[in-house]
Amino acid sequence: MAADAPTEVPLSEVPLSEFDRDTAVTRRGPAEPGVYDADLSAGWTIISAVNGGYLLAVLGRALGDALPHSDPFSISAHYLTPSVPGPAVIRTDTVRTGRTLSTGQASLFQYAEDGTEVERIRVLASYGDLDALPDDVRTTAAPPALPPVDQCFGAGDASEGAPPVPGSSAITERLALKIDPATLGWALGRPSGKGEMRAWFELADGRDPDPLSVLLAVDALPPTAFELGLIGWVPTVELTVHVRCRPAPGPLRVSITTRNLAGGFLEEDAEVWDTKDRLVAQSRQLARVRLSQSRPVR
């Protein structure tokens, strides 16, 4: 029946951006309310899995359509199993709706080789209207001191002296990262021992940032574990992002720090700043590291 035909969730503008196309979701018909189909792109993989920030943006788009409010304010994700490129199903549920905030949850599923359904990610989020927030800002936070873009290094430049890491690096082709040289000791075989990473962030096709691409930005830089002398995959266990305002056009500045690695886990705290020197997003994630894969800190 025509009433049950799948409906692609409309984007805010013509989807010229690869990010918009690859995070698109299709709403199923009324017989399956709150259920969306997605196709996870291989273009956003790193080492052996689909990037966690990209996945969060896919789920974020589905929740923005399912809930009465469209902008993510706070979104927390638990990564249960590694996602792979290919078809996925997202099931959303509205937990609560209010005048200024809505709360929803969502899970992303894929199918194993034997046909059984596997849950990859589970998300709980609060949504609202970023444009309705008051302008009053009182903060002691300050933008990171990054060199000009032309004095920073792209992902390809940064990896020239780094130890080879087997697997996919497809995501680097979709990002225009320019990394602060002060956080590139790992690429030269001289990790600083400081858990810091800073970079200018843009999508490679020039698409301006929005709340969904900010969900990607907090998880798009090389892991801070590299500057601690560790190499290899650093899979995310849990990631929480707070979006504070709608970003202005232009490149974002992303700063990520780690203060504690213990028991094979570390935290990463990220801040995202826009061209108007506004703190547009903050995040914290818990990630697992492989302590057997390390190189000396100098």
The other form holds:
Number of protein chains: 2
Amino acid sequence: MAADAPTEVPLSEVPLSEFDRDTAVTRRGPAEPGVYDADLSAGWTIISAVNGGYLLAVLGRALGDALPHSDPFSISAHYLTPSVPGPAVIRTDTVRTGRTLSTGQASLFQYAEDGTEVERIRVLASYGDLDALPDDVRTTAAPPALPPVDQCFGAGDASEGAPPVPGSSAITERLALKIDPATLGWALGRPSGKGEMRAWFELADGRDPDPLSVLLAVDALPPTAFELGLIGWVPTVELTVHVRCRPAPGPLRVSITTRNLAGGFLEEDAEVWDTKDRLVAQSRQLARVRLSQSRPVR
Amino acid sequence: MAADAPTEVPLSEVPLSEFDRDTAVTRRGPAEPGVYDADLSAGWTIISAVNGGYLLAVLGRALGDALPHSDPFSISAHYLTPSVPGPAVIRTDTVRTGRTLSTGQASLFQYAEDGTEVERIRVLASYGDLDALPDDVRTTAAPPALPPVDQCFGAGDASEGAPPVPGSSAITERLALKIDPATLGWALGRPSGKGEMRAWFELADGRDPDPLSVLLAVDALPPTAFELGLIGWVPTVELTVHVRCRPAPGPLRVSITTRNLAGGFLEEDAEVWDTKDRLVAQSRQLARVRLSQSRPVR
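Given the form predicted alone, state the structure of the form predicted together with another copy of the chain.
Full assembly next; the chain just shown is listed first.
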């Protein structure tokens, strides 16, 4: 009987953070190998939409359990239908296992009113062991030029006379996001016209970053479209993240750039840097630009 | 009987080019929906390895037939095992169909000696209709600074006293690749140390570019690793291409950049520009750096 009982996937040994709690997945019994239950939290929504980076972290955690390797090296997600808070099931498939890399696939489903499963996201990913990589680094990439945290602005800073970050989304309470004022013109009605967004990123409860929270970090800033003077929703079509090293403790710096808005689509390229000035992750997403008169929030 | 016969997927109406012939796929009968046969050509190999961009084009053609939309907007491939010239079967799966975008999955298999199928590549992709996109363009991206074609160097230029491009790979005969001399130091034993590679790209038989040949173009230049002073093989782990518009006729300009080589992996970011100075595609791949003493060829 015990062998058939669902098994909560072990989390890290630090006290359970909001992020770990809300991305937890529970393995179903051996009769359904590779299948996990999750409960998408309303705490990571923008208005009513569940954040795409949070969703990727939930899928990433399931794949890290299902595959013989635990760290996402390259994870590609295609977003199919909007997720909503509530129960979800994740079906994983081990595509290939190798000595240094394993490849897996995962889909997240939710339930329609008639009980049928609706697929929300499908993911292909290659996993490995970041700690097993050699130390060689030959990089021309440099960390983003970000002012110190106390010169950047977050959602809670309105009362201090600073430019308030608009929007009242649940996710802002989970994040200690401090945005570079140079990329905050949109909040004052004066977008820079440059497709740039930069911020210090921490989880609000102080949980240190790891490869899973990095999957959230690449999609947690306001959209660059705001600085391009656009308002409305920018739904992700596809998002690929390359995690290049395990992040050191402390705040991350996230820099997002959009160079090409054309035909109603734009790309967002993100870089994530840690406190040791290492390039932790690179990501790119293709997003649709849905123009509307709604207040610019994300 | 006719209804059960395999159906060659219709190609464009221009005379059959090498590229169209070698990326052709044949739909199996209705008993096997979404299944295609292909024959990987030895003409697109680097030494014995089949080029990853060529393989992506073969999969892309099958998906364009299987899905209700025909143009790849975002296509993500995870490379599992090395492909070899010869028969292959492609199994596609329609994940979701929408009004403007459809999402599909495809896997390419070849046969082991005992006849069992071995998966080579798995792909997730979102397809649409490039011609249906609005004309709006707001871009800060600029075409790469490339010298005129006659000041760049190809594989056939050795006899003219120009720096010869090393390597004797079949694919070089299919491509009219003219490499910017500023990124050709590796061929003279003097790599620049910069992770850059730029070239004019045409199919050798003059076939004009389309979204499928763009999938080849992003992975057809010598690896940036050569300019970083590395030699050996740089196998692709994952490659995602975003096709942003239909290319105009004439040669493409391809610019590839590597910023971060770390832990035995590097990224290659490619941009493809057409003769109308439009950004046709953006791609990123994660590749392994396998150091060896072999001659630097790709």
